[in-house]
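This document opens with one chain alone, in C-alpha coordinates, the form predicted alone.
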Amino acid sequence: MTSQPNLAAYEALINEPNLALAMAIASGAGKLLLDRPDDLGVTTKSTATDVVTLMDQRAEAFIVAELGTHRPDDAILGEEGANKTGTSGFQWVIDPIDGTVNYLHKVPHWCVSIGLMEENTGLAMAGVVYVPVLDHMYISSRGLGAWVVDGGQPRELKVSNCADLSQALMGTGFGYSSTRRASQARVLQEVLPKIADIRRLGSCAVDLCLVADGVLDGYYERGVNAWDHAAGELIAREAGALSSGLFGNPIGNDMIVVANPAIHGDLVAILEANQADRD
(Lines of atoms letter the chains of each structure in order from A and count residues from 1; the text may use other names and numbers.)
(Lines give C-alpha, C1' and ligand atoms only; values in the text may rest on other atoms or scores of the structure.)
Protein backbone atom coordinates (compact mmCIF):
# COMPACT_ATOMS: atom_id res chain seq x y z
CA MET A 1 0.00 0.00 0.00
CA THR A 2 1.45 3.34 -1.08
CA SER A 3 1.68 5.93 1.70
CA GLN A 4 0.05 9.30 1.16
CA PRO A 5 2.43 12.22 0.63
CA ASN A 6 2.86 14.79 3.38
CA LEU A 7 1.29 17.59 1.38
CA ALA A 8 1.78 20.13 4.17
CA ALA A 9 5.54 19.61 3.96
CA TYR A 10 5.39 19.85 0.18
CA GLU A 11 3.40 23.09 0.30
CA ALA A 12 5.91 24.58 2.75
CA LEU A 13 8.70 23.66 0.38
CA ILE A 14 7.23 25.06 -2.84
CA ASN A 15 6.18 28.26 -1.08
CA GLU A 16 9.78 29.02 -0.13
CA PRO A 17 10.45 32.10 -2.31
CA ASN A 18 13.92 31.15 -3.57
CA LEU A 19 12.77 27.69 -4.57
CA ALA A 20 9.56 28.92 -6.17
CA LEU A 21 11.57 31.31 -8.33
CA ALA A 22 14.05 28.61 -9.34
CA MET A 23 11.22 26.24 -10.24
CA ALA A 24 9.54 28.81 -12.47
CA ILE A 25 12.80 29.68 -14.23
CA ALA A 26 13.79 26.04 -14.72
CA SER A 27 10.38 25.29 -16.20
CA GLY A 28 10.74 28.20 -18.63
CA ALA A 29 14.24 27.11 -19.64
CA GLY A 30 13.00 23.57 -20.15
CA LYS A 31 10.28 24.72 -22.55
CA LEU A 32 12.85 26.73 -24.49
CA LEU A 33 15.15 23.73 -24.76
CA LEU A 34 12.45 21.34 -25.93
CA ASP A 35 11.79 23.64 -28.89
CA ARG A 36 15.09 22.70 -30.48
CA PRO A 37 16.14 23.96 -33.91
CA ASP A 38 17.42 21.66 -36.65
CA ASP A 39 20.87 23.26 -36.42
CA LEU A 40 22.12 23.26 -32.84
CA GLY A 41 25.23 25.26 -33.70
CA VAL A 42 27.56 22.77 -32.04
CA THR A 43 31.03 23.96 -31.03
CA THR A 44 33.65 22.52 -28.67
CA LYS A 45 35.32 23.73 -25.48
CA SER A 46 38.13 21.92 -23.65
CA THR A 47 38.35 18.94 -26.05
CA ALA A 48 36.66 17.66 -29.20
CA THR A 49 34.22 15.70 -27.02
CA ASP A 50 33.37 18.64 -24.74
CA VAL A 51 30.56 20.16 -26.76
CA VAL A 52 28.33 23.18 -26.36
CA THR A 53 25.27 24.03 -28.41
CA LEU A 54 23.51 27.23 -29.31
CA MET A 55 20.74 26.07 -26.98
CA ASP A 56 23.09 25.87 -23.96
CA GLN A 57 23.84 29.52 -24.56
CA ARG A 58 20.23 30.53 -25.16
CA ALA A 59 19.04 28.74 -22.04
CA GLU A 60 21.75 30.32 -19.89
CA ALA A 61 20.89 33.76 -21.26
CA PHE A 62 17.23 33.14 -20.42
CA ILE A 63 18.03 32.05 -16.85
CA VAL A 64 20.42 34.96 -16.27
CA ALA A 65 17.86 37.45 -17.58
CA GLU A 66 15.12 36.06 -15.33
CA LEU A 67 17.37 36.12 -12.27
CA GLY A 68 18.45 39.66 -13.14
CA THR A 69 14.82 40.73 -13.21
CA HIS A 70 13.77 39.08 -9.97
CA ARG A 71 17.02 39.01 -7.96
CA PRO A 72 19.24 41.81 -9.33
CA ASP A 73 21.50 41.95 -6.26
CA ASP A 74 22.48 38.26 -6.34
CA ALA A 75 25.66 36.89 -7.90
CA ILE A 76 25.44 34.37 -10.75
CA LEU A 77 27.85 31.66 -11.89
CA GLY A 78 26.98 29.70 -15.03
CA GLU A 79 28.68 26.99 -17.03
CA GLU A 80 28.55 28.90 -20.29
CA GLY A 81 30.29 32.01 -19.01
CA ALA A 82 27.83 33.86 -16.79
CA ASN A 83 29.85 35.41 -13.98
CA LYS A 84 28.03 38.26 -12.27
CA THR A 85 29.07 39.69 -8.92
CA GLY A 86 26.43 40.61 -6.39
CA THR A 87 25.91 42.47 -3.15
CA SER A 88 23.33 40.28 -1.40
CA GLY A 89 25.66 37.51 -0.23
CA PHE A 90 23.83 34.92 -2.36
CA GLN A 91 24.95 33.27 -5.58
CA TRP A 92 22.93 31.35 -8.16
CA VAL A 93 24.93 28.49 -9.70
CA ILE A 94 23.40 27.36 -12.97
CA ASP A 95 23.89 24.72 -15.63
CA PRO A 96 21.52 25.42 -18.52
CA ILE A 97 21.98 21.88 -19.88
CA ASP A 98 23.68 19.32 -17.69
CA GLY A 99 24.17 16.48 -20.14
CA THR A 100 24.71 18.40 -23.37
CA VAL A 101 25.92 15.30 -25.23
CA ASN A 102 22.65 13.60 -24.25
CA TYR A 103 20.70 16.62 -25.47
CA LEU A 104 22.61 16.56 -28.75
CA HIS A 105 21.88 12.87 -29.31
CA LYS A 106 18.28 13.00 -28.01
CA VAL A 107 18.99 10.85 -24.97
CA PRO A 108 16.40 11.96 -22.38
CA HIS A 109 18.76 12.23 -19.38
CA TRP A 110 19.63 15.93 -19.58
CA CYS A 111 18.42 18.66 -17.30
CA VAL A 112 18.33 22.29 -16.24
CA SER A 113 20.11 22.73 -12.90
CA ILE A 114 19.69 25.83 -10.73
CA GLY A 115 21.19 26.07 -7.25
CA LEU A 116 21.34 28.91 -4.73
CA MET A 117 24.35 29.20 -2.39
CA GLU A 118 25.43 31.39 0.48
CA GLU A 119 28.60 33.06 -0.77
CA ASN A 120 30.38 33.36 2.58
CA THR A 121 29.77 29.75 3.66
CA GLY A 122 29.31 27.94 0.34
CA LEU A 123 26.26 26.23 1.79
CA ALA A 124 23.44 25.33 -0.56
CA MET A 125 20.10 26.98 0.17
CA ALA A 126 17.83 25.74 -2.61
CA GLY A 127 18.07 23.52 -5.64
CA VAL A 128 16.04 22.57 -8.70
CA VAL A 129 16.90 19.94 -11.28
CA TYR A 130 14.37 19.79 -14.10
CA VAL A 131 14.40 16.95 -16.66
CA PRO A 132 12.17 18.35 -19.43
CA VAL A 133 11.80 15.26 -21.63
CA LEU A 134 10.54 13.21 -18.67
CA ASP A 135 8.80 16.16 -16.98
CA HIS A 136 10.55 15.38 -13.68
CA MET A 137 11.19 18.39 -11.44
CA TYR A 138 13.45 17.55 -8.48
CA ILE A 139 13.36 20.21 -5.76
CA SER A 140 14.78 20.96 -2.34
CA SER A 141 15.36 23.77 0.12
CA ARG A 142 17.72 23.47 3.07
CA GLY A 143 15.96 21.86 6.01
CA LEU A 144 12.70 21.30 4.12
CA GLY A 145 13.34 17.93 2.51
CA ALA A 146 13.43 16.88 -1.12
CA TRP A 147 10.66 16.02 -3.57
CA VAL A 148 10.11 15.20 -7.20
CA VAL A 149 7.14 16.49 -9.15
CA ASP A 150 6.47 13.81 -11.75
CA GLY A 151 3.86 14.77 -14.32
CA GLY A 152 2.34 17.22 -11.86
CA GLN A 153 2.24 14.76 -8.94
CA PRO A 154 4.55 15.40 -5.96
CA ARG A 155 6.44 12.58 -4.27
CA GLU A 156 8.86 12.82 -1.35
CA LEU A 157 12.39 11.60 -2.03
CA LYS A 158 14.28 9.17 0.20
CA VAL A 159 17.56 7.40 -0.45
CA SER A 160 17.69 3.62 -0.74
CA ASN A 161 18.16 1.27 2.20
CA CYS A 162 20.82 -0.84 0.47
CA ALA A 163 23.31 -1.76 3.19
CA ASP A 164 25.59 -4.08 1.22
CA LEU A 165 27.98 -2.46 -1.23
CA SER A 166 28.12 -5.69 -3.26
CA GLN A 167 24.40 -5.21 -4.02
CA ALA A 168 24.63 -1.49 -4.78
CA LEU A 169 23.83 0.10 -8.13
CA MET A 170 26.26 2.95 -8.56
CA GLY A 171 26.40 5.95 -10.86
CA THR A 172 29.50 7.66 -12.18
CA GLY A 173 30.73 9.85 -15.02
CA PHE A 174 33.80 10.34 -17.17
CA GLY A 175 35.81 13.41 -18.07
CA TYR A 176 36.60 14.82 -21.49
CA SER A 177 40.39 14.46 -21.63
CA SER A 178 42.02 11.13 -22.50
CA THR A 179 44.27 11.36 -19.44
CA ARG A 180 41.32 11.81 -17.09
CA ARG A 181 39.38 9.00 -18.75
CA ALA A 182 42.31 6.61 -18.46
CA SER A 183 42.52 7.32 -14.74
CA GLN A 184 38.78 6.88 -14.30
CA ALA A 185 38.93 3.58 -16.18
CA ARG A 186 41.67 2.41 -13.79
CA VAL A 187 39.49 3.21 -10.78
CA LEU A 188 36.42 1.65 -12.40
CA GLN A 189 38.26 -1.67 -12.73
CA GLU A 190 38.62 -1.70 -8.94
CA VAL A 191 35.12 -0.48 -8.10
CA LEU A 192 33.07 -2.61 -10.50
CA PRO A 193 33.91 -6.07 -9.05
CA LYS A 194 32.86 -4.85 -5.59
CA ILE A 195 29.36 -3.56 -6.48
CA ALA A 196 26.27 -4.95 -8.19
CA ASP A 197 26.63 -2.79 -11.29
CA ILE A 198 27.32 0.71 -12.52
CA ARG A 199 25.48 3.22 -14.68
CA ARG A 200 26.86 6.15 -16.67
CA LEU A 201 23.87 8.25 -17.67
CA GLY A 202 25.74 11.40 -18.70
CA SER A 203 24.44 14.00 -16.23
CA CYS A 204 25.84 14.53 -12.75
CA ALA A 205 22.75 16.44 -11.65
CA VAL A 206 20.37 13.70 -12.82
CA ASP A 207 22.52 11.01 -11.19
CA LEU A 208 22.40 12.86 -7.86
CA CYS A 209 18.63 13.07 -8.07
CA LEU A 210 18.43 9.34 -8.76
CA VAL A 211 20.45 8.78 -5.58
CA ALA A 212 17.92 10.98 -3.76
CA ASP A 213 15.12 8.84 -5.18
CA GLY A 214 16.75 5.54 -4.19
CA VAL A 215 17.10 4.48 -7.83
CA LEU A 216 20.88 4.61 -7.56
CA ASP A 217 22.43 3.66 -4.23
CA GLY A 218 25.40 5.97 -4.71
CA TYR A 219 27.37 8.10 -7.11
CA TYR A 220 30.99 9.21 -7.45
CA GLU A 221 32.91 11.23 -10.00
CA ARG A 222 36.16 13.13 -10.38
CA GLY A 223 36.18 16.42 -12.25
CA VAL A 224 32.69 17.81 -11.74
CA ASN A 225 32.20 21.56 -11.36
CA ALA A 226 30.03 23.55 -8.97
CA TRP A 227 27.27 24.01 -11.56
CA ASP A 228 27.07 20.23 -12.05
CA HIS A 229 26.22 19.48 -8.42
CA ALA A 230 25.06 22.72 -6.76
CA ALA A 231 21.39 21.72 -6.92
CA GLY A 232 21.56 17.93 -7.08
CA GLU A 233 23.86 17.48 -4.10
CA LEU A 234 21.47 19.43 -1.86
CA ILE A 235 18.53 17.38 -3.15
CA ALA A 236 20.39 14.14 -2.37
CA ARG A 237 21.41 15.29 1.12
CA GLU A 238 17.91 16.44 1.98
CA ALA A 239 16.72 12.97 0.92
CA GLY A 240 19.13 11.39 3.42
CA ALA A 241 22.37 10.90 1.48
CA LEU A 242 25.86 11.54 2.79
CA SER A 243 28.23 13.53 0.59
CA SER A 244 31.97 14.10 0.77
CA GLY A 245 35.22 14.17 -1.07
CA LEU A 246 38.09 11.83 -0.21
CA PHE A 247 40.64 11.91 2.63
CA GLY A 248 38.49 14.22 4.73
CA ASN A 249 38.07 16.81 1.99
CA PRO A 250 34.75 18.38 1.06
CA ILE A 251 33.18 17.74 -2.32
CA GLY A 252 34.91 19.53 -5.15
CA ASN A 253 36.58 19.14 -8.51
CA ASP A 254 38.86 16.38 -7.16
CA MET A 255 35.99 14.12 -6.13
CA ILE A 256 32.35 13.98 -5.16
CA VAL A 257 30.93 10.92 -3.41
CA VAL A 258 27.21 10.84 -2.61
CA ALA A 259 25.51 7.70 -1.32
CA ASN A 260 23.07 6.40 1.23
CA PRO A 261 24.59 6.38 4.74
CA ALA A 262 24.89 2.60 4.91
CA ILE A 263 27.33 2.31 2.01
CA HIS A 264 28.93 5.75 1.80
CA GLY A 265 31.90 4.84 4.00
CA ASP A 266 32.61 1.61 2.12
CA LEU A 267 32.52 3.41 -1.22
CA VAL A 268 34.85 6.14 0.04
CA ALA A 269 37.28 3.48 1.33
CA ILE A 270 37.55 1.82 -2.09
CA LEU A 271 38.04 5.14 -3.84
CA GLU A 272 40.69 6.26 -1.34
CA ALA A 273 42.54 2.94 -1.62
CA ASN A 274 42.79 3.50 -5.37
CA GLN A 275 43.58 7.24 -5.18
CA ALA A 276 40.54 8.06 -7.26
CA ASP A 277 41.05 11.78 -6.70
CA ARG A 278 44.23 11.76 -8.84
CA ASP A 279 44.88 11.31 -12.55
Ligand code: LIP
The other form holds:
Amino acid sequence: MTSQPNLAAYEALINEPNLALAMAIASGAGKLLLDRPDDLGVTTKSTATDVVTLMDQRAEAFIVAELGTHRPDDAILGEEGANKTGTSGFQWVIDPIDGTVNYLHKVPHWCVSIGLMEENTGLAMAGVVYVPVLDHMYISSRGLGAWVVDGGQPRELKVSNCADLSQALMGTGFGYSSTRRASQARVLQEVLPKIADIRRLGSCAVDLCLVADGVLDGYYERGVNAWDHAAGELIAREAGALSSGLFGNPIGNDMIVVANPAIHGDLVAILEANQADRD
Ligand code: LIP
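Structure of the form predicted together with the named molecule (previous: the form predicted alone):
Every chain and every other molecule in the complex is listed next, the one we just looked at coming first.
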Protein backbone atom coordinates (compact mmCIF):
# COMPACT_ATOMS: atom_id res chain seq x y z
CA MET A 1 0.00 0.00 0.00
CA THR A 2 1.57 3.31 -0.98
CA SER A 3 1.89 5.86 1.88
CA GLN A 4 -0.16 9.07 1.68
CA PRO A 5 1.94 12.03 0.47
CA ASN A 6 2.82 14.68 3.05
CA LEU A 7 0.76 17.31 1.31
CA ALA A 8 1.57 20.00 3.89
CA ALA A 9 5.24 19.74 2.91
CA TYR A 10 4.26 19.80 -0.77
CA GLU A 11 2.10 22.90 -0.29
CA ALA A 12 4.95 24.67 1.54
CA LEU A 13 7.25 23.83 -1.38
CA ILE A 14 5.04 24.99 -4.25
CA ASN A 15 4.19 28.20 -2.39
CA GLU A 16 7.85 29.18 -2.22
CA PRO A 17 7.77 32.22 -4.57
CA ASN A 18 10.93 31.51 -6.59
CA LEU A 19 9.89 27.90 -7.17
CA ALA A 20 6.34 28.84 -8.07
CA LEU A 21 7.68 31.27 -10.69
CA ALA A 22 10.15 28.72 -12.09
CA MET A 23 7.39 26.10 -12.34
CA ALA A 24 5.11 28.46 -14.26
CA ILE A 25 7.89 29.48 -16.66
CA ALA A 26 9.05 25.89 -17.22
CA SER A 27 5.47 24.86 -17.96
CA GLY A 28 5.12 27.68 -20.51
CA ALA A 29 8.43 26.77 -22.16
CA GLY A 30 7.34 23.14 -22.30
CA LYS A 31 4.11 24.03 -24.10
CA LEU A 32 6.09 26.14 -26.59
CA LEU A 33 8.50 23.25 -27.24
CA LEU A 34 5.77 20.66 -27.76
CA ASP A 35 4.38 22.79 -30.60
CA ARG A 36 7.32 21.91 -32.82
CA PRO A 37 7.57 23.18 -36.41
CA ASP A 38 8.46 20.83 -39.28
CA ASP A 39 11.69 22.72 -39.85
CA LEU A 40 13.65 22.94 -36.57
CA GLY A 41 16.38 25.09 -38.14
CA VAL A 42 19.14 22.77 -36.91
CA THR A 43 22.68 24.16 -36.67
CA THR A 44 25.75 22.94 -34.78
CA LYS A 45 27.97 24.39 -32.03
CA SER A 46 31.22 22.82 -30.76
CA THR A 47 31.26 19.85 -33.15
CA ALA A 48 29.16 18.41 -36.01
CA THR A 49 27.16 16.38 -33.46
CA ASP A 50 26.60 19.24 -30.97
CA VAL A 51 23.27 20.32 -32.43
CA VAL A 52 21.04 23.26 -31.54
CA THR A 53 17.58 24.03 -32.92
CA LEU A 54 15.62 27.23 -33.31
CA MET A 55 13.38 25.85 -30.55
CA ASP A 56 16.30 25.86 -28.05
CA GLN A 57 16.70 29.55 -28.90
CA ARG A 58 12.97 30.34 -28.81
CA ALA A 59 12.52 28.59 -25.47
CA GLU A 60 15.50 30.41 -23.96
CA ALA A 61 14.14 33.75 -25.24
CA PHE A 62 10.76 32.95 -23.64
CA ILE A 63 12.35 32.04 -20.28
CA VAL A 64 14.60 35.13 -20.31
CA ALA A 65 11.64 37.41 -21.11
CA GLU A 66 9.53 35.93 -18.30
CA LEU A 67 12.37 36.24 -15.78
CA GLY A 68 13.03 39.80 -16.95
CA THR A 69 9.40 40.68 -16.23
CA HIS A 70 9.12 39.01 -12.83
CA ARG A 71 12.73 39.21 -11.52
CA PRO A 72 14.28 42.22 -13.31
CA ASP A 73 17.16 42.53 -10.82
CA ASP A 74 18.31 38.88 -11.06
CA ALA A 75 21.20 37.64 -13.20
CA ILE A 76 20.62 35.02 -15.90
CA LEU A 77 22.95 32.46 -17.51
CA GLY A 78 21.62 30.28 -20.32
CA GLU A 79 23.06 27.55 -22.54
CA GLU A 80 22.08 29.35 -25.74
CA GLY A 81 23.84 32.62 -24.91
CA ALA A 82 21.77 34.40 -22.27
CA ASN A 83 24.23 36.16 -19.96
CA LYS A 84 22.70 39.02 -17.91
CA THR A 85 24.28 40.49 -14.79
CA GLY A 86 22.06 41.42 -11.87
CA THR A 87 22.01 43.37 -8.62
CA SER A 88 19.95 41.03 -6.43
CA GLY A 89 22.67 38.46 -5.67
CA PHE A 90 20.63 35.72 -7.34
CA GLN A 91 21.30 34.07 -10.72
CA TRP A 92 18.92 31.95 -12.80
CA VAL A 93 20.82 29.17 -14.61
CA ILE A 94 18.76 27.79 -17.50
CA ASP A 95 18.91 25.06 -20.11
CA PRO A 96 15.92 25.59 -22.40
CA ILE A 97 16.25 22.06 -23.80
CA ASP A 98 18.50 19.66 -21.94
CA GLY A 99 18.71 16.65 -24.24
CA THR A 100 18.56 18.51 -27.54
CA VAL A 101 19.58 15.44 -29.56
CA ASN A 102 16.61 13.61 -27.99
CA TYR A 103 14.30 16.52 -28.85
CA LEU A 104 15.55 16.42 -32.45
CA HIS A 105 15.02 12.64 -32.70
CA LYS A 106 11.69 12.64 -30.79
CA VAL A 107 13.09 10.60 -27.89
CA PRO A 108 11.02 11.63 -24.79
CA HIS A 109 14.06 12.09 -22.50
CA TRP A 110 14.47 15.89 -22.81
CA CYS A 111 13.50 18.69 -20.44
CA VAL A 112 13.42 22.36 -19.53
CA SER A 113 15.83 23.00 -16.64
CA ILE A 114 15.64 26.16 -14.51
CA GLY A 115 17.85 26.59 -11.43
CA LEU A 116 18.21 29.54 -9.05
CA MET A 117 21.64 30.08 -7.46
CA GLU A 118 22.96 32.38 -4.74
CA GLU A 119 25.80 34.22 -6.48
CA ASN A 120 28.00 34.77 -3.41
CA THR A 121 27.89 31.12 -2.24
CA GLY A 122 27.21 29.32 -5.53
CA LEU A 123 24.57 27.32 -3.65
CA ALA A 124 21.33 26.30 -5.34
CA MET A 125 18.15 27.84 -3.92
CA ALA A 126 15.51 26.26 -6.14
CA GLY A 127 15.29 23.93 -9.11
CA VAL A 128 12.72 22.84 -11.67
CA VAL A 129 13.20 20.13 -14.31
CA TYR A 130 10.15 19.74 -16.55
CA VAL A 131 9.83 16.77 -18.95
CA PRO A 132 7.00 17.90 -21.25
CA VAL A 133 6.44 14.66 -23.19
CA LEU A 134 5.89 12.73 -19.94
CA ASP A 135 4.34 15.70 -18.04
CA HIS A 136 6.79 15.13 -15.15
CA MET A 137 7.58 18.32 -13.20
CA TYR A 138 10.51 17.69 -10.82
CA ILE A 139 10.82 20.42 -8.18
CA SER A 140 12.88 21.37 -5.16
CA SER A 141 13.70 24.33 -2.95
CA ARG A 142 16.68 24.23 -0.57
CA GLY A 143 15.69 22.59 2.70
CA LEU A 144 12.13 21.84 1.53
CA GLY A 145 12.69 18.42 -0.04
CA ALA A 146 12.14 17.23 -3.60
CA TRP A 147 8.92 16.21 -5.34
CA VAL A 148 7.67 15.25 -8.76
CA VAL A 149 4.25 16.21 -10.08
CA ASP A 150 3.51 13.22 -12.28
CA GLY A 151 0.49 13.84 -14.48
CA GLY A 152 -0.87 16.23 -11.84
CA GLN A 153 -0.23 13.92 -8.88
CA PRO A 154 2.50 15.02 -6.39
CA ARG A 155 4.95 12.38 -5.16
CA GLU A 156 7.87 12.93 -2.81
CA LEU A 157 11.25 11.94 -4.22
CA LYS A 158 13.65 9.63 -2.36
CA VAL A 159 16.83 8.04 -3.67
CA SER A 160 17.14 4.25 -3.93
CA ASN A 161 18.46 2.04 -1.13
CA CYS A 162 20.74 -0.01 -3.40
CA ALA A 163 23.81 -0.69 -1.23
CA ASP A 164 25.74 -2.92 -3.63
CA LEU A 165 27.41 -1.24 -6.59
CA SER A 166 27.35 -4.53 -8.50
CA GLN A 167 23.52 -4.31 -8.39
CA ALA A 168 23.36 -0.61 -9.34
CA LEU A 169 21.68 0.82 -12.45
CA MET A 170 23.88 3.77 -13.42
CA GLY A 171 23.29 6.77 -15.67
CA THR A 172 26.01 8.46 -17.62
CA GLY A 173 26.57 10.51 -20.77
CA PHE A 174 29.14 11.28 -23.42
CA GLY A 175 30.52 14.48 -24.88
CA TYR A 176 30.47 15.77 -28.42
CA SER A 177 34.19 15.54 -29.26
CA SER A 178 35.73 12.26 -30.42
CA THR A 179 38.72 12.73 -28.08
CA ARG A 180 36.40 13.13 -25.08
CA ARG A 181 34.26 10.19 -26.16
CA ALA A 182 37.29 7.91 -26.50
CA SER A 183 38.32 8.81 -22.94
CA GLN A 184 34.76 8.26 -21.67
CA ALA A 185 34.70 4.85 -23.38
CA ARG A 186 38.00 4.00 -21.62
CA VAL A 187 36.42 4.77 -18.24
CA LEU A 188 33.16 2.99 -19.13
CA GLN A 189 34.97 -0.28 -19.83
CA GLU A 190 36.28 -0.17 -16.24
CA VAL A 191 32.94 0.83 -14.68
CA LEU A 192 30.59 -1.47 -16.61
CA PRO A 193 31.87 -4.81 -15.19
CA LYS A 194 31.47 -3.44 -11.64
CA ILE A 195 27.79 -2.34 -11.87
CA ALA A 196 24.54 -4.05 -12.91
CA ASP A 197 23.96 -1.96 -16.02
CA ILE A 198 24.34 1.47 -17.61
CA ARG A 199 21.75 3.81 -19.06
CA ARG A 200 22.77 6.62 -21.42
CA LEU A 201 19.47 8.45 -21.70
CA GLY A 202 20.75 11.76 -23.08
CA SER A 203 19.88 14.45 -20.51
CA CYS A 204 21.97 15.22 -17.43
CA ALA A 205 19.05 17.04 -15.77
CA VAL A 206 16.61 14.18 -16.25
CA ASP A 207 19.22 11.60 -15.19
CA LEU A 208 19.69 13.55 -11.94
CA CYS A 209 15.92 13.55 -11.36
CA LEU A 210 15.80 9.79 -11.96
CA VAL A 211 18.48 9.39 -9.26
CA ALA A 212 16.27 11.54 -6.99
CA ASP A 213 13.33 9.24 -7.76
CA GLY A 214 15.30 6.05 -7.09
CA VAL A 215 14.93 4.96 -10.73
CA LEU A 216 18.68 5.24 -11.28
CA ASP A 217 20.95 4.39 -8.34
CA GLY A 218 23.56 6.89 -9.49
CA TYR A 219 24.82 9.08 -12.32
CA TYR A 220 28.23 10.32 -13.34
CA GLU A 221 29.45 12.34 -16.31
CA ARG A 222 32.49 14.34 -17.38
CA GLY A 223 31.94 17.54 -19.30
CA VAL A 224 28.46 18.74 -18.36
CA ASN A 225 27.87 22.44 -17.70
CA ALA A 226 26.23 24.43 -14.90
CA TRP A 227 23.00 24.79 -16.89
CA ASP A 228 22.79 21.00 -17.26
CA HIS A 229 22.95 20.28 -13.50
CA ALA A 230 21.96 23.49 -11.63
CA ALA A 231 18.38 22.34 -11.01
CA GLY A 232 18.72 18.55 -11.10
CA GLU A 233 21.63 18.37 -8.64
CA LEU A 234 19.60 20.25 -6.00
CA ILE A 235 16.61 17.98 -6.63
CA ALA A 236 18.81 14.88 -6.22
CA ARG A 237 20.46 16.16 -3.01
CA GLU A 238 17.13 17.16 -1.48
CA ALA A 239 15.97 13.61 -2.23
CA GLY A 240 18.93 12.20 -0.25
CA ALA A 241 21.69 11.84 -2.84
CA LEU A 242 25.36 12.63 -2.26
CA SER A 243 27.02 14.83 -4.88
CA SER A 244 30.69 15.51 -5.62
CA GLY A 245 33.49 15.65 -8.13
CA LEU A 246 36.60 13.47 -7.76
CA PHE A 247 39.60 13.75 -5.39
CA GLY A 248 37.64 15.90 -2.93
CA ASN A 249 36.53 18.41 -5.55
CA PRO A 250 32.98 19.78 -5.82
CA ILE A 251 30.87 19.01 -8.87
CA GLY A 252 32.06 20.74 -12.03
CA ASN A 253 32.83 20.44 -15.70
CA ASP A 254 35.59 17.90 -14.93
CA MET A 255 33.17 15.47 -13.27
CA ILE A 256 29.83 15.18 -11.51
CA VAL A 257 29.03 12.09 -9.42
CA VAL A 258 25.56 11.92 -7.84
CA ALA A 259 24.33 8.72 -6.19
CA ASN A 260 22.51 7.31 -3.18
CA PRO A 261 24.73 7.52 -0.05
CA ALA A 262 25.30 3.75 0.12
CA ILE A 263 27.16 3.56 -3.19
CA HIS A 264 28.43 7.13 -3.83
CA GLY A 265 31.85 6.47 -2.24
CA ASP A 266 32.40 3.20 -4.13
CA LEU A 267 31.50 4.87 -7.44
CA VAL A 268 33.85 7.79 -6.73
CA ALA A 269 36.65 5.31 -5.91
CA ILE A 270 36.31 3.50 -9.24
CA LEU A 271 36.22 6.78 -11.17
CA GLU A 272 39.27 8.11 -9.27
CA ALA A 273 41.18 4.87 -9.89
CA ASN A 274 40.63 5.41 -13.62
CA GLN A 275 41.27 9.19 -13.58
CA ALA A 276 37.82 9.75 -15.05
CA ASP A 277 38.06 13.54 -14.57
CA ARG A 278 40.68 13.91 -17.31
CA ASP A 279 40.93 12.89 -20.97
C1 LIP B 1 23.32 17.07 -22.87
C2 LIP B 1 23.60 16.63 -21.45
C3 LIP B 1 23.92 15.15 -21.39
C4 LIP B 1 25.12 14.85 -22.25
C5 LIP B 1 24.78 15.22 -23.69
C6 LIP B 1 24.43 16.72 -23.80
P7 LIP B 1 22.45 19.28 -24.10
O8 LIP B 1 23.11 18.47 -22.86
O9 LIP B 1 22.48 16.91 -20.66
O10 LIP B 1 24.18 14.74 -20.08
O11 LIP B 1 25.47 13.49 -22.16
O12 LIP B 1 25.89 14.92 -24.50
O13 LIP B 1 25.56 17.47 -23.46
O14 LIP B 1 23.60 19.53 -25.04
O15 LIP B 1 21.40 18.43 -24.71
O16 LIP B 1 21.91 20.54 -23.49
